[in-house]
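Take a look at this single chain in structure tokens; it is the form predicted on its own.
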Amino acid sequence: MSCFKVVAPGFLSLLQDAGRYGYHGVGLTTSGPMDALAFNWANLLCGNAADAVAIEASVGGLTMTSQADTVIAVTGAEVPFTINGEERELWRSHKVKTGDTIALSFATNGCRSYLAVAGGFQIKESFGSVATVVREGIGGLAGKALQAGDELPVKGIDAPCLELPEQWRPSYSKDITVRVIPSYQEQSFSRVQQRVFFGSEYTVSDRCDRMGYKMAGPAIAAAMSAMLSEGICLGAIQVPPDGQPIVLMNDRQTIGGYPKIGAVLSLDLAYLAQQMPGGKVRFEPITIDCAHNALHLAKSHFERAQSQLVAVASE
């Protein structure tokens, strides 16, 4: 089988599936892309199901070389991207043959780029799933984030060239507001604390991981001092005792321990998922039933995207 090998990992490449799911029972995160639109899209533009296996590669520096003839695409942050030094746009897909040279450079707004080849990575799953968990070791190769010299099986298939046209792309900000699903433990924060928390705009901070991103704001503070540890969801909003929030992302734990204010909606943590150290977050509480709505639009909204799609000629 043909593959691509890593020639640089950049900062912080892994492969990603949809995830790993059913597993929560053993301690196994879920993982997945951390903006699973841009990842979904990828996988798209080249022919693929949408939950194909695919590279993400957080802030950039990633160098591969194709050993195959078939159809790349790259989505997500913008990110100054080449085929053979020569530049390419974005959000649609390129013919590669044998010897090509793929860069992404370093991302100039927002974080997370996906980099999906026609008929997806061919990457043996393990319990369940490719994703790649450097934390618990598991998923991707031996578990680990991409090392040069890495070789990835690719079936080197051909696909037609599509382009995901601009105004249906997403577009990422460094100052975004969040929805949030009030949690059952709202109460256990005053109406004080709510007011200080939805009111306020807090910066991310350096502390931002595939695991959580932790802000850095007005400190609010929970009435009751100490719980058991129970099941945690994506998205939760963890209230530690400095007071500073924390929103668990894909490679969250399974349990915490910490009182929550609520969750962000799972729409809007692709968009945090985007923010690097410094970028602004304000959080806007909205019902489920709201929330609901939002995610049977935001539905149909992809699934009319999709058939915007462009044939484009091949570069």
Contents of the next structure:
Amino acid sequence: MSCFKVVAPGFLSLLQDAGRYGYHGVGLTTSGPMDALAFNWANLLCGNAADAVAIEASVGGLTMTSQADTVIAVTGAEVPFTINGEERELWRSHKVKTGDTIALSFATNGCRSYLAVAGGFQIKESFGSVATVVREGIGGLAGKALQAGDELPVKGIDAPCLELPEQWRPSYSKDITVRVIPSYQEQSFSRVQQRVFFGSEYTVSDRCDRMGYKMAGPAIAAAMSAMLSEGICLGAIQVPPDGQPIVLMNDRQTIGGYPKIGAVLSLDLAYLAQQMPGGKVRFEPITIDCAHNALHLAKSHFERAQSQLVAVASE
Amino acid sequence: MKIQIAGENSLILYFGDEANAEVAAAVYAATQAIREHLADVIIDMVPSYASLLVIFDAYKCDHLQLRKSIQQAIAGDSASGNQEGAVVTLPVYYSEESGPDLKIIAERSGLSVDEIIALHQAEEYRVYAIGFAPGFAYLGQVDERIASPRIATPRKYVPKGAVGIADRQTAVYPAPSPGGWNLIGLCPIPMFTPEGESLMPVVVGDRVKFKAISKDEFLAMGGELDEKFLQQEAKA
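Could you please show the structure of the form predicted in complex with its partner chain, as a counterpart to the form predicted on its own just displayed?
Once more the chain from above appears, this time first in line as the rest of the complex follows.
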């Protein structure tokens, strides 16, 4: 089978699919793309199912050579993207030929880029998913981030070049508001503490990765000293004794014992995941019913956008 | 039982405020009942000491519907009698070589090393939760006399199979990792086998007995004395 060969893996490049489900009971996390929307678009632009295996490149620096004639697309963070040194556009697909060099430089806005190939990367699943979790040593190629010399099998199939028109693309900002469903130990945070949390601006600290985003800002405290460890959902905001909230992301541990004030809506987590240290974040409470409405609305928007993909000529 | 919202597609069920056998049995029964009756809308579940996190497909049902279905599933199942997990026996090579913290527990408790080993085997432990790392099962409760706080400076390296105590919990490390539990022995049975037919010898709700084995038996069962660990301990 033909393949893509990794020349330089960049800061952190991982093979991802929609994530690993059904294995929390043995302690395995979900993983999957940090910005699911951008990931889905990269695949759709290559004619794939939205959840085909693609690469998530964090920060950038990924260089590969193609050993196949096929089609690729890059979405997500604004990042200089070249084929054989020639600058190419994001949010559309491009033909590549055997011997071509594909390179992502470093992101100028946002953090996570997605590179998909027609047919998806052909990688064996572990526990029903290819999603790489380096901490657990599971998924991807032997549970590791991409390394120089890795060969990623591809089908080498052709597909028409497509573009997502600009008005349908997400735009990333260094200053965001994320919606939070008050939940879990919410009642243990006094009204004053909740005011502080929802009324303040927080900064993404340098302790942010696929497991969690630690915030820096006004400290908050729960009126409880000890609790039994319990399951943690995607987006849960835990507050350790230092009072600085941590938003738990795709690679979160499955159980934990810190009080949680609520959970960030997944749609907004994607924008948080595009933040680098120093980014500004505000939290806004919403009801569970508003959250469900937002999910359904986003789904219908995404479906409508799919009919807006336009065919473009290959360069 | 109390049901609360956790996130946009998850509910958390609370069965009590403390870890005990009765609460653990309720968590186990609920996990089984939900798995059996609501499989079409459930994406994943995380049972723990006194709670159960239920993650559902928010495009197939909503939190109000699910809340009702969960109550019905649990009520229906508790009528059909008590379910119990399996009893699993795990062999342990207890020694000062394989369990360098036996001495510390002996000093603190005033017990002999042999008494500590006997007390660790005397109890039947429940699997309360699995997490921290793939296959890491939290077992409780050890006899109060051998309960031990986590060590002040966690070890940089704890080998696969290490049997530890933290407060009144005990566990077997499924893979090498840093760790702050007091180490008392080594278990030759892998706790997590990604490639195997059975991922783990235990699941939440099972009960575990430990049984002492000799060094020769440990090695014959595939156990290994990790060089890196032995060197680390020799230096300490």
